[in-house]
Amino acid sequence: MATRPLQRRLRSLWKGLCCGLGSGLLLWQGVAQADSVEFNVSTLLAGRADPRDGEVHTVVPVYQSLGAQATILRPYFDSIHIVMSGWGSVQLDIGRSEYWSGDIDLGYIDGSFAKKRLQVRVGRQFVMGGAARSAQLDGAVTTLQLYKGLGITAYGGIPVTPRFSASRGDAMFGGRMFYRHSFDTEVGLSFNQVMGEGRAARQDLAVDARYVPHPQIALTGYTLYAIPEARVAEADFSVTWLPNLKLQFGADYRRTAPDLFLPLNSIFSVFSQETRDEVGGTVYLRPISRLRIYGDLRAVVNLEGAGARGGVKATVALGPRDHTTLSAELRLLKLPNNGYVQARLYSTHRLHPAWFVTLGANSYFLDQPINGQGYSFTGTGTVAAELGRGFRLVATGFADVTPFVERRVEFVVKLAYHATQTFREVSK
């Protein structure tokens, strides 16, 4: 039994590489003949000292990522898109140990027929929207319009559990009808079920609409539910006013219900039947324009009663081209049992075109103590500078004192590489 969740990783891991092969050779196929190929490369190489069991460790690791995408023209296609973007990564822990990762994030073929009616997506994909809200997976997308903005999507395939994280089940599969009359103006009814174990995990079904009546008012609604327990998983709605382009108003509501967020199969689903509540609004003001100001206030309702959250931001940049921004900030979080105000000041600076400086101070002051300490501060500053070719340097150091740690400072330094190489070709 413990060896299933490591098998199914490994499976995941394995579709998922087959996907980025099988892009991979289509696009070394399609070279020759594509519209466009574009290569993005990023390289990042980083250092620190890593204090534990009682030594101070030198840790360097190193982060490869690699992207491509090709756009390619066929009879009977609209067009054809190839994407695939992944990363590997060394840990050196100098002069004792390395650990070696790596992921495939993306790997699919994009095709859409009869004037862009039908479009469908094979491999490693993000499923956004509806009851699916935003899930990786392995398999296949289908979106059909039927008629006037009329149209339907479906997909089916393998979650895909990222590096690190717990297993997301053994199958997924859902599909969304909707009914798009413009670009802002859309209503999705959706189901989405993941199967865990040769049982349901997971089994939604969501309603989703936004509505602009007018140029100054966009209402957005969403609502998530959970059909085994016949309760409400996330509700969101939202109304946004913009009576001009220096000031916007907006209100929403929000309820959560975390447990419902756990697979129906795991063992912590049993121990949490809560929701979590808050009202309240939002403001944005821009009475000139180097300052910025917003500001939010919410209540808050769960199973310890009522509270609020909220704060106050301010940006305003400085300078003849604008080149230092400074900013302060305030919130706080006053729940019957809990709470906290932070405190936050932070600023950026373009001291050159290719030197760029960034500092900032950040504190909490809590309710109630966290071993027998009630705040904590933290002080950051970074310099980074574009070294041409591609290189940047980025050197960053901080400094605080947690509840968790008396005290530490930490530098760390990163040579970063990044390119992006694009090919094109004229077809006859």
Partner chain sequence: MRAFRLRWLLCASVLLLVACATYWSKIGGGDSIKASHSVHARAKLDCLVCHEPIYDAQSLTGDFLPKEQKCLECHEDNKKKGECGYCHTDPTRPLTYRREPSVLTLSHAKHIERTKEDCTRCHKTLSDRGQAAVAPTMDSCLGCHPHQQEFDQGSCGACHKDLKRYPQKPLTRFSHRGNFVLGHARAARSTPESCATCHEQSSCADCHAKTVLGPIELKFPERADSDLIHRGDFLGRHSMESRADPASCLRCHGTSFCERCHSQQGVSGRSDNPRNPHPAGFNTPSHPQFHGLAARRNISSCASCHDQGPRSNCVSCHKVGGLGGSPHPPEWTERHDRQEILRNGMCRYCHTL
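Positions refer to the first chain, counted from 1. Superpose the two forms; the largest set of C-alphas matching within 1.5 Å is the rigid core. Remember, predicted model here, so these are calculated numbers, not experimental data. What changes on going to the form predicted in complex with the partner chain:
- After superposition on the rigid core, the Cα atom of Gly390 is displaced by 2 Å or more between the two forms.
- A movement of the C-alpha atom of Gly307 reaching 2 angstroms or beyond is seen between the two forms when the two forms are aligned on their rigid core.
- Taking 2 Å as the criterion, Val239 does not count as shifted between the two forms: its C-alpha moves by less than this amount when the rigid core is aligned.
Could you give the coordinates for the form predicted in complex with the partner chain, as opposed to the form predicted alone above?
Here we give the lone chain, stripped of any partners or molecules.
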């Protein structure tokens, strides 16, 4: 326990170092060295009534996000990418208070060397694949291609703490050995360990594979094994068959042990030993070019009993250039003791090359009422305008009737800017 303040200090230091290093290099390298720089800037203004503490507060959050990516190409390495993405916000509780916040989503330097045989990425990033799944990490990831398709990925760092939530661990490390037979066929063996409060919070071994024996058939398999509990935390197998471009079938089976998704340092990880099975299929159909139908149905079996989830969605394109779409969706979830039916209808319209409108109605009908109400309804409407020179303006209104709020109206206005600046035409 005595080590926790030290760990916190180290974590803060590491975060500060990463952020500082990333920001500094982005500014310096991006402007001075980059062959191309891409910017994404978004300003978002929302407004809603927030009933709490017996009063209705008028809350107006203002968000500002900024994303930038610089690409540098030189003869002595393959490529270097510097990626920064973050946001800041102020939440105004009109007449009462204001709350400032902000964070960095991504901030890393990624370099490829020796004809892409070696890739090194340092900073705030995602580690994808295998036992790591999609872990957000402040640290380093290295991938080395050993021989032909055989390679190894190793990573280590500090898991990013979710906003408004407790730490997901003090340290995380692991690796994945893979054989990439082709672009679509790969097999991997991976290990992941998360340390929390001086103990192993997770310790997993995973085997994953994807095999495409024919362009129309894809098979995937994934098994996650929790080493301390000597049990399978997740097993997932699927097959997708595409007889032609207008038809697609899928079948999948997934077993999870939900208790193994609790961190091992939670007291609740010692109380239960659950299994949950889900098996079902999907179908995609495009009988005519203007009509797309998608349906799925899965049986769910857990310790509470058997249930089902599924739905069907149809989208029809209208107009001379398919500029209007109308979609209807019906979904259901049936559990042994509860469930709901969802009905959704929405449409999108490109009224003009620069103007885009969406309308939507979304309802849920609950088997067991909440707060005496067995339904909810959300209506949405959006108008988007391409202003030119990379600017886009979006205005959206939401109206809700739910079991938790009698009536709610919310608006969002977004101004987005996207630009790519190429300084040198270089290709490798």
